[in-house]
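Below you'll find only one chain, the form predicted on its own, shown as structure tokens.
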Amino acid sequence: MKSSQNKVTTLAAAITSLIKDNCHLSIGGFTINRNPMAAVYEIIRQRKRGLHLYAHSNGQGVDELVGAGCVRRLEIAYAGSGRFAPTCVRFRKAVERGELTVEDYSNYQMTLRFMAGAMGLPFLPTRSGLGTDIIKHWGFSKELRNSDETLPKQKLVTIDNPFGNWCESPKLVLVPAINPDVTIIHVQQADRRGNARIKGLTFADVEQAKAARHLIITCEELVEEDFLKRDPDHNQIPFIHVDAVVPIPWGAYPTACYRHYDYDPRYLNNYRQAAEDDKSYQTYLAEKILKPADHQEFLALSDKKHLKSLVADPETGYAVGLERS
């Protein structure tokens, strides 16, 4: 159980302590809903190489994780920033030139992997992949899960159901369970011990959150303890996962962090367009993510009436107006 004492600390110190290199790291969101990306920014410009990366269904993060080469193996279901690129950019191009493994899975399953993390079993059963080549093609070879003892032997089990064919399904799938070294998840708020609130569809974070032996959670809000006990039904993620809170405004942009800001649509689209030429994309690299020191030096090089243009709408959650095309 992780302590109570005050976990607030810097996004760099946060990092560099707790992400290291050949890890495996679970980040949070969806497609292009709340991603961790200031953490992710961080990652690039501290050059962590070699992560196992598990992710539900991402987008901007995945892509800009493995187009900076950060990673060497991902665990994901859907790599994609919908209709700003159907199929990650970099993600793809990784993949056709052999520099990436990829293992993939459906949504439910990568979900119930990370339940069963967070459960603290080996594995859940399913009948999700039942009649699929999901089960048929492994990312991961037998001879490599035999030599690194952080994988499962096998990438999916199926068995005859144990309990007899009562409940319609002489057939199960057994998905193995993840536990990540690390898991980083962007919130709307979270107060100095580490209760966080996630406002909206929280995806498969929460599972993420608590599967992991480390937690960084980075949010829009830092707010008093007592601000959160007064609707503790709100809370998803209790203290006791926590190891590090970062409080940073705009943290999850240019995705969106519904009630705070909408995902950029402008910047989405530019970032396609250089990520699709490999010069364009280390010019990218260089002058928007590595040279500022921080997030906050990112966003300046936004203009300030473009960001103000995304602010979420109080009564909807999200930017009324916004050209999203």
Given for the second form:
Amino acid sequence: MKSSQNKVTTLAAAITSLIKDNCHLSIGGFTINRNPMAAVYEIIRQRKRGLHLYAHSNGQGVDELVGAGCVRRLEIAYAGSGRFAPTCVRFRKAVERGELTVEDYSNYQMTLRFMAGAMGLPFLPTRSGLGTDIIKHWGFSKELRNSDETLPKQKLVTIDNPFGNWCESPKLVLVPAINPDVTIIHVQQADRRGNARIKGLTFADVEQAKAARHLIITCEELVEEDFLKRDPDHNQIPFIHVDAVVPIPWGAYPTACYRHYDYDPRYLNNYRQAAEDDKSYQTYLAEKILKPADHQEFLALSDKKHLKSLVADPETGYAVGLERS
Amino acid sequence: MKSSQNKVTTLAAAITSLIKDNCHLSIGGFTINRNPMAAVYEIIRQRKRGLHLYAHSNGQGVDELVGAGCVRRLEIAYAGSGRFAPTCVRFRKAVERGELTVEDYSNYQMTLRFMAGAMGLPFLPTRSGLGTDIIKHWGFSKELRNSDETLPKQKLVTIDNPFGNWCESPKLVLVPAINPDVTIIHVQQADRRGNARIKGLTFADVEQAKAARHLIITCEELVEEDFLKRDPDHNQIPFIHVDAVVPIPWGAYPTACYRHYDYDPRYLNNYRQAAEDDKSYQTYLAEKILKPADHQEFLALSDKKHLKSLVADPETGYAVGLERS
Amino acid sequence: MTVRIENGYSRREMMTIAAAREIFDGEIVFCGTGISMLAAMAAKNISAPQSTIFFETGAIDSRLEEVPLAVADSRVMYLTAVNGGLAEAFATMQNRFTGSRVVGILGAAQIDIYGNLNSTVIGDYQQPDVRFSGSGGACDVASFVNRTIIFMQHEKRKFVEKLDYLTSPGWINGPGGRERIGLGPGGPETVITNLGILRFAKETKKMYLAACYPGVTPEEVQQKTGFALDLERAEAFPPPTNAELKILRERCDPQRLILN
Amino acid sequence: MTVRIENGYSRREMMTIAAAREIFDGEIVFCGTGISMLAAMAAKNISAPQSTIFFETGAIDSRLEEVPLAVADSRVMYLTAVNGGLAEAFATMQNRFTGSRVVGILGAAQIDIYGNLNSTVIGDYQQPDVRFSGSGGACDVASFVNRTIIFMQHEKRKFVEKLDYLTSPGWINGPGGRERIGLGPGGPETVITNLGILRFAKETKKMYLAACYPGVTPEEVQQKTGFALDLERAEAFPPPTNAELKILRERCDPQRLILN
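Please move on to the form predicted together with the partner chain, as the form predicted on its own is already shown.
Everything in the complex follows now, all chains and molecules, and the chain you saw is the first one.
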């Protein structure tokens, strides 16, 4: 698939063919920005179960997958959506109820884990974690790790610096690589072969993309190949990593997509309120996510004028003066 | 210096204040592209001695520094200038005559060493080097390494993967970080605070820049700060790493600077011929490098029409149809 | 938190300005979501114009024209020096030359006397009573940078003898504690709460009360702290000036998205 | 090398085309300077249009309209998928999913019977008789990728019993040699010289003569090889076709910057 010349497909087809129950998945974005929400909702609609999910701080996407019951295990640094949810609500409830096994890392550790996967390495070192319970407490038990070959045998390993005190670093924490079965990211522009351009901060999307066995790219705009190749300094992902390209405008909504649209404060506030109560959350799921057949129908639930108020200002890349309280 | 608002200075002043005899220096660029040649020639003019030089494949710059007698020790992956010198001539002679101590690594190892320095880590792992003489043979002896605290105690260290066979990597080579006293890179655009944009391939310049205690940036164009900040996705180096900014058009000449000018085949061919003979090389040094007071006078030795033939085509970024035989 | 006190400013405004005053000109300021971001904006606009606002998401030297509601908010991407990613941002802090110029502003659910922080769980890690967001970049920042400033709500259950989970390293267990576990010498310097300012004694690395806000007594602070505090050095804290308040309210958060 | 032989093509042209024929459509082709770059260009233009030309300097899928004279030549930066740097390029090869689709084309100063390469020194490492450029990316490529194709000048002093310095790993010391030292299973597949084509026996991983160019005898190859070669399997090599030569000469290197 990766060498094919045309990888453009529908979201439903990409999710059906690449996301299997119990597979290891990572999603791009950060808290309330550029989460691949259209793909998240399609996974929920297809009622995928038992996912092993990797994220760093991908707030909204993680919480919706957890809330919909798709996730069995979660490796994460941070489950929050900024001011809209200092701790993601469905995540918090699932953990407190013992419905979700979580393995905690820091943001840099998760970034390095994806980076190691992208670099083809089993681990990378850092000084972050020394002396903390992130090292001491394992969310995945030794037994689980020993019985599941898709997991590294250790959560983290501390070693003495083999170069003595070189760089004033007597000890290092080694973080194990992640190679997800599938990564899904949402970008501003891609071509039909899968070359992709992210505008604004890339978060850890590039590392997550290159670490994966399979990569699904959803994009705001499908552009001609030479459009991206004419300015290759601004592209981050070459087609050789990509399996599927899905053009899907507003594909990160209700999170933001820099230079296209802002996050939707109203949606995110309503989401948090719905999430606080099981019954209202089931209603949210049924009405907002499962009832629409696809992302277009989902978007059609919001009035057009409201969506228009989120459109990014061309100068700043966000919706200047947006009502956000 | 790094927090100052205006770091613009002359090349002579930057080299005088930051490059000390015997210091550890790294230069950016790759073979015949974007070497910081104006800075290299200024170092030669200021008759700096005893430099400990780090490079990966920075052909022309390395060979001229070695040829002029500035370099005491060299850590390098590759000393060549493409078709113009499969092995750099003054480098080859210096090594064969025992005038230069060399420590060999691979290109990726050198890249990782700079990357480790930039990341604040004492080492990074790779699978490259296993089973080779790059690991077995040390250019810097154990005694030297033990007696000089600016060097890591080991050239490379091989370890067993502490995560077992995770990622099918039973063994790893650890490469020690480099933190040069000074890095010099040449870029297309910088502002007075030191924010910098490289166009085209970045080689390992960004890692070299961030690994260094002090950073000198020479640039083709000095631009307004907001010019670069308006398009921050295309910048690689934030001002927080930078000590000095030196605007110097044709600052990479006779190597290429993508989108500005091509390498000069005539210069590089003449250089190789001069380099083959000690006497002709001394003449080259005296006439071409030491006699001109600065880079402008150096450039004035080439006729304008010839230089004009090297100017990059705006579409492709190089001099289309340039006579290169 | 929205209660206004005697001379017309809220505790939240005072906390923000107290933190802003701790930032030195020329520093690189790591900030998270909410009040810490506002403190960095206030410092930049009031007393540290040459400071550089910096986010773990990869934005360096953001020109914040509207207050971001998350560190990934598109507002942090506008007119930056470089838009990178997490890898670059954390490397900047772990980097020996830039990390030593970074001041980090952190918050947490629990803090102990040595400034170690918990932002992960209350109760047992495997079966927590309360689950929080987790480290995010907090552990990384606390491990790498030159010094940190910590925001806390001052409650007994938050200032504890023993953390339920150590997410981010402070002074660990006293002098030399960081070095013993392999970390660099930088650590927590100031804790800013809704009652006052706490710092760490040079000799013991234990937290002490450095200042109380107007209307707060040292005894009240001790009462709301789960371990014994040295109260002897507590001074009165100079309240926000009109100039500070004006800039905070009009330039940093005119919509009162964080101040309220 | 510029000698033209019987039916109107040079040995260098034949070598280039022989290598191009070894590249499969859809592969990612790592190439260095000179003839290996030309081979990749020839393959792309003749038989492997879906192959991706890729350079260690960070250029992926370059549209080569003029032949580059170094892997850092600005010509490799034109109309690429991504312009990155060395870190990204080597990671692509070390990456488990992309590295397994890369074919590397390498050259060297010495080769042994297991395809191990020397591009560093002749003589003692500390006091070499001849110093070459060094590894560059060769050791990395030879360590990471799925398979390699090696260009060599066929001389006895270059095909040696024992390398003066092992720069880049081939099959090390035979079957299982790579795995024993911790490398993946990919290794050298073909050696293309100015006399013919050599491959490695499945069972022993030793080099054997697979084909001779027109006008070359197996005995001549053995004579110019410093170790015993299995000559039994040598076939006649089909010379370049007119179509191949036309594309190579007219589209890939019309200025004959590398062919001459």
